[in-house]
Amino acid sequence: MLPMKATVERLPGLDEQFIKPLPEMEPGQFEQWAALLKQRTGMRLPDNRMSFLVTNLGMRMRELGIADFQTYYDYVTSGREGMVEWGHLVHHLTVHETRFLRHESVLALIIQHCLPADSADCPTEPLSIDVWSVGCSTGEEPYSVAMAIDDRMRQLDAPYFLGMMASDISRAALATGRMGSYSHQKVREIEPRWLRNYFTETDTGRFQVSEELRKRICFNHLNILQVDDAPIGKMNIILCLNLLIYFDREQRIQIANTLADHLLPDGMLILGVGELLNWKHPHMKRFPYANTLAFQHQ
């Protein structure tokens, strides 16, 4: 149950309960939820983030009907169903903005260096491709991936397989992936070609993706911090993009290190771009191509 507080103070109208204005979050509030953050995350959150973590926090208050900052800290903070509570708070202050073929340089990169240049080049027996789509939100950058490595393989009519795991610290998120189901307009800059091959349109007027498309990509929940506990094998290609901003320096460095350690010799680390600065690493060499930073195991 929530706190007695919080259900003494549940506004009575919905429209009331939305434009009601919460209390100014204190300096303390904010460093003790940005502490929270830090510690179950590893995300840091800068003073300059208090608006964004007000208005966070105000969506998921408004929608539990709790109206001061520290009834709803302790409610996150105590037991059982504070854990529950905060696998859905995460969401809120997680989840950042993604879209189809946002990265066009990333997918170019990966057509063009770590697929086969030409049938010629295709093995007889069918190309294993494994991807790692890291911090992968609600499924378009995987998606994206999936569809541009499968028109790829389909031009040159080689076989072959490919095993996506994407991974995200947001339960909702994934859930969303894992549906494949998108409105118009997030799919809207999507050439008519690739819509018509891999996603169908509803009755409802949304897209679903494939279901060809959608078995080949395996949504995990996983904290980045944690990857060690998770039974992650080699891959070929891991994409980390837009997601080490959220970390200080040290916690970048020990991100990346990991995920390259989860390479197959040659594989590709595509990172963000001025994501990671000076990054040495004895088995990863820099791998130049433009509006991208990735690197090749060596």
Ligand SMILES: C[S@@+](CC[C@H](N)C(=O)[O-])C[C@H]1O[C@@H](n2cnc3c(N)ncnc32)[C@H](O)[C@@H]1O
The other form holds:
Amino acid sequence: MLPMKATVERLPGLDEQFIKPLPEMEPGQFEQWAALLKQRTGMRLPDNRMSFLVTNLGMRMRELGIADFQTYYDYVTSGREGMVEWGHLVHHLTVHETRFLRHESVLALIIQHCLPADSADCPTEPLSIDVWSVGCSTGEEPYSVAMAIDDRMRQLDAPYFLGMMASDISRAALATGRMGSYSHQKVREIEPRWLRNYFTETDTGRFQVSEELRKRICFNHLNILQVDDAPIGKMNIILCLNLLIYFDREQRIQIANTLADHLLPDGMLILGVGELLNWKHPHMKRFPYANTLAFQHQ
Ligand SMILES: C[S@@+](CC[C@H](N)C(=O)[O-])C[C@H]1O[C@@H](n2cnc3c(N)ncnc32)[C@H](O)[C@@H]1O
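Okay, that was the form predicted alone. Show me the form predicted together with the named molecule next.
Expanding to the full complex; the earlier chain stays at the top.
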């Protein structure tokens, strides 16, 4: 059993641990780690990503006080503790880059084509809108979509229910999203009116997403390759942005097919531009809209 809290327990040796360079990674070890990553997350790690792997494994190994890649590999791949450790490591090995309003054309598409066009178009009963943000990272994407939808529905003065599922493989990223507390730097792109409506500035200068918005979003741990086992209902809108790029074509198709199966009739699947070329699905039709890659369920 390895000392999980070694850095805390061995504080006197901490500096030494940080200064000590990690050993070189052998090509065979790189292949071993790349295969593990592919098997467990589906992500492929090209050969030129060795330095990415070394840096990110190294960060975690230093936290644990482990000095060589093989010992860490054996630890991660054995027993229940290994599974727990994998949960931490996967956060270091996945890319979480995201930001509020990152995909403005996607928000415009949702407002113009997934919501009522005007008040006369609104049903008398509250409209139910179910959205799934796949690979939601730290929450900026689902919150952006929720703000855009809420803002539009308020303009239309139309009652509605928004149920949003936001899923990711990284529990650490999900915890940040669930908390909904962001730095000033993170919210700088958000227009003042939205900041006022959907955030509260805290004493510490952070911006807290309103309770009203947070309670509409359910953050769930989910590996997109294991969706079949998850009890997920049908959605009006599914976003899968900046995620498929990490998978090979066969897996991209498999993921898109699975997501298509989770759409309601007329539902919209929105992928990252260029992330899936020449995809054909019997129930999905390309929905042309500038700077987006969207498909509508027929
Ligand atoms: C680059 S971020 C994209 C965030 C957001 N969709 C956006 O476009 O701003 C990719 C996210 O996908 C998640 N991810 C990677 N592999 C995954 C998998 N197999 N299942 C679910 N999420 C995964 C990562 O943890 C990361 O948070």
